[in-house]
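Just the one chain here, laid out as structure tokens, in the form predicted on its own.
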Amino acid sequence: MNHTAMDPTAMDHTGRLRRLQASLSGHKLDSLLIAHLPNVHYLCGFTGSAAALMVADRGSILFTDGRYSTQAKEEVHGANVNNVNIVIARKSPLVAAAEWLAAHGRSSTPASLRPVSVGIEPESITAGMRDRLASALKGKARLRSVPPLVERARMVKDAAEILRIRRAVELGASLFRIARRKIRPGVSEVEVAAAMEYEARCAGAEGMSFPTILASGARSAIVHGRASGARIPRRGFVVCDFGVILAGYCSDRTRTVHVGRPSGEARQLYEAVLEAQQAAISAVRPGVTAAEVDGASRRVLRQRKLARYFTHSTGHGLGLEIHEAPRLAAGQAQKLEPGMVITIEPGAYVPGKWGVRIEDVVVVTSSGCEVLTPTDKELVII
């Protein structure tokens, strides 16, 4: 029985590995050594905290340590990735992989696993580790830094990934009702965040996508104002930025509420950010560059004379990690493609006074985009 066909959220690890293996020769590689753990997860399903995946044109080997003997078999073989062998090492998985390559030379290794040129992910290993790898290889293979091959593949999500992200987004969005109930003058920011995170765990989340941001009053002008012991004032904005991890995939959402009656100036600030966000969402479609989407939101805030208060990019990709490619910012030439999942989150932050951010997750479709986040964005007054 094909269990993958029965489960719409089942990952196609075998297909991912095959596509990566087929690309090696085009990059003049005999094998690729994967060190970035989310990439290992993406390719073979393994979620442990210590791993290296060696991918060659016909076979792959997962190196991990004794803590994960059972887990590796369950996750890799449970994902029906039958062409991945598992090696339990007594040392760093990366060093173990290099030593395995050095020990299994041309005379005893199948042609598919006789790497002369070994690709490595330069942003995932330290200079010291690269030296250790070169030493372990004993001159029997040459290390080459390669482009982000796996990250490029991860940019475009398949249907199963989009379904997992959709479910994570729905669970994450439901936490906003907890925030609305808990946000009151005198309550500490961390109390509100704790209630949201407790609810997330009770609802099945594996964890939060990032430390919950809950910034009130003048702290709302801090772009990444993590929940603190500060007490919510009697009047002012409260920025709530939160997300969950569900079935390995992240969600991300920001809503800004106002405690007490907002002034006309406060309403204008909120409406300007909302208009900027809607302009960016409207700009999302295949073929448009990441910079063009960023420009759409920035133009609105420039017209409202708020451009100098928008101090970050308009958004980013998300999936197995909360921040993935593409990045929606000035100068980013990456063109959007159907299946890309991105955030749209412009904001305006006036130091010492207040800040507003509004964020949704959208998936690029063949004709535009679909907003995955529930879309109620009217200013909530508490």
Second form
There are 2 protein chains.
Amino acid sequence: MNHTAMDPTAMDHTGRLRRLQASLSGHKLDSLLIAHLPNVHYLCGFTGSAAALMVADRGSILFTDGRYSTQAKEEVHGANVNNVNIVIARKSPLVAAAEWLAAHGRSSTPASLRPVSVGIEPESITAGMRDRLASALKGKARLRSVPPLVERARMVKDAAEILRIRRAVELGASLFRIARRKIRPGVSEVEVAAAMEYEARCAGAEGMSFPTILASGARSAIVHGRASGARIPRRGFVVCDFGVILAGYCSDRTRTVHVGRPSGEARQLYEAVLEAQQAAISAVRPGVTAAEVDGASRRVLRQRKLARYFTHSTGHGLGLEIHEAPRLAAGQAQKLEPGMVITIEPGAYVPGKWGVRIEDVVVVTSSGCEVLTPTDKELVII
Amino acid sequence: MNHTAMDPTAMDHTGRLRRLQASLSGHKLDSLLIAHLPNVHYLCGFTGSAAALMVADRGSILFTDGRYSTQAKEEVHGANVNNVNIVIARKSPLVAAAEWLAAHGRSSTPASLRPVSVGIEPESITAGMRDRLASALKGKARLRSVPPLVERARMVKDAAEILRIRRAVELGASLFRIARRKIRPGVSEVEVAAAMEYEARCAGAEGMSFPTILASGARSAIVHGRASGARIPRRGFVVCDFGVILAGYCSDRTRTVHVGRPSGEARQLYEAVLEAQQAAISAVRPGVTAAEVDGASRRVLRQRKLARYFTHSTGHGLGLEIHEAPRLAAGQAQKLEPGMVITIEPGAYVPGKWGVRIEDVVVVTSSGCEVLTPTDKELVII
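Given the form predicted on its own above, what does the protein look like in the form predicted in complex with another copy of the chain?
And the full complex, kicking off with our chain again.
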């Protein structure tokens, strides 16, 4: 009996690699050098911090270094990923891969005169590394920048991934209870964040998916206001934006609470952002562009004369990384497809005064979307 | 009265920028585009996640995006960094900087015929970004890869930086007390890590400087064995490798404890690694190469027939980043200088069986080094 077949969260590394291999010839590639670590993780399960994965028709090779020899065997071979060999390199895994290609790479087209063509991910290697790779290949192969093939595959999540994200979102959501309990005037922002992060760790999270944002009072106007030593004032908004990594997958959630009695103006701001968020969620369905979803929330805030205070995009994909494609922003023509998992998180920030953001994670379904985050979005007053 | 002159941990951004500006003409550069975020932080104090800093003789411009307009003003102008303008871009800050250069950049050499020369950090921008920058410049300036000027400056820490690192190391060291209290047979590795991380946060750390390593039993042979759900066995080593970020600066410390009575062989392994670590510390002084320090620890382990189990380098610089230059490894010709702050962390790992690592942070002084980490290194038995 196959162990992995029993586990609904087991990753289909073999299928992912096979589909990528099958696409190589269509891009006129003999092999593809994967340098982006989340892509390596996605394709073969390896989670170490130094890796290059060479994917070719004939099979794949994971290059890593001596620190990871045990871990690589456990993660790649332990997960029954077929046909991936492991090479422990004494230098940069990418350079080792290029030298291997210079020594062993041959075009898979017999008797072909065309040079061996090696694809690289131009957004995932440094300019300096591209120069070193070219020189390591010694003219025996040509580097070709390719479109983000793996990122595109990763945009649409399979059932096992959605299950993992669902669990991460559930754990992440539970941390808001801690925040509600801890947020009190005079308590420092980091104390609240620390309590949330402790809970996340004890519940099995590998870590937070980004530095916890806890921005109180006038700091709530700082969009990425990491939890600081500032003490929560007696009255004002507190933006809480936080997420966990659980079994490799990220969650992301924002709630804004109000300490003390909110003014009418504060309530109006909150209601406007909530309405914008609901408008964007309602716009999510297959075939709609990412820009249209962004436009839906922006339209509401424009009607409320708040558009200029909404200084970021409406959302982003998430999965193995906290920010993935698609990006929900003006001009983004990417159409939504079932299985995409995205955040919906409009906000409004008046510099020096206050800010509000509300964020859920949704999965695109065949007819619309399912909101994975628990939907308690009334203004919480503490 | 100047506020910053009162604070011994205040960063000398103005001096750093001035020295970098003064070095441009020697590299035949009209301006330098800084893309690496820790370098931006080092030069002007900005800590946001999207930034490009254009440094030129005539002054500098920080490009960031709308999320950071408030934060950029606070961090850059609030810290009295002279002569840095802030531009809020609607696109990638780097591309915005290149477009600004295409529109405004002129060679500082009047009537010069040579093209405007813009330095880039080839290890800090992606290959794709270099292509986009070249096209944004529209032939009005030429990109030139430059040596890691800022990384070199960052290698030698000034007094304010050493004070910040000292405080980070002290906070980091205090977490080992938590580990000693929490490590018990049957407790999961992440529970121990969570307690340490909670303490760090409450004490003011911005976060951990890397995912906490807590590797027990046979997992201690995994060099980068992040804290997992595994339960600490009744007998065996537990490698604890952890660090904090405090006021921007990293700490890094490893201690290996033994749960239950250690065998004679376990004690021998521990003593060998400790001796190797002390040999490396004794080798640290100005003028010695990084490779020589690495050789000192490797020699001890070779004498004990353990060299093949020491699968990583002896240490690395640390500061704003957890891994900085210099790298203490074979072949590294970089000479040590007073003010460099480095880790000394040999280890030995027998796959499937056990592992030991011992690590301190030291600062190179005029005559040798000072160990910043408290020096309790007897084998702790729990």
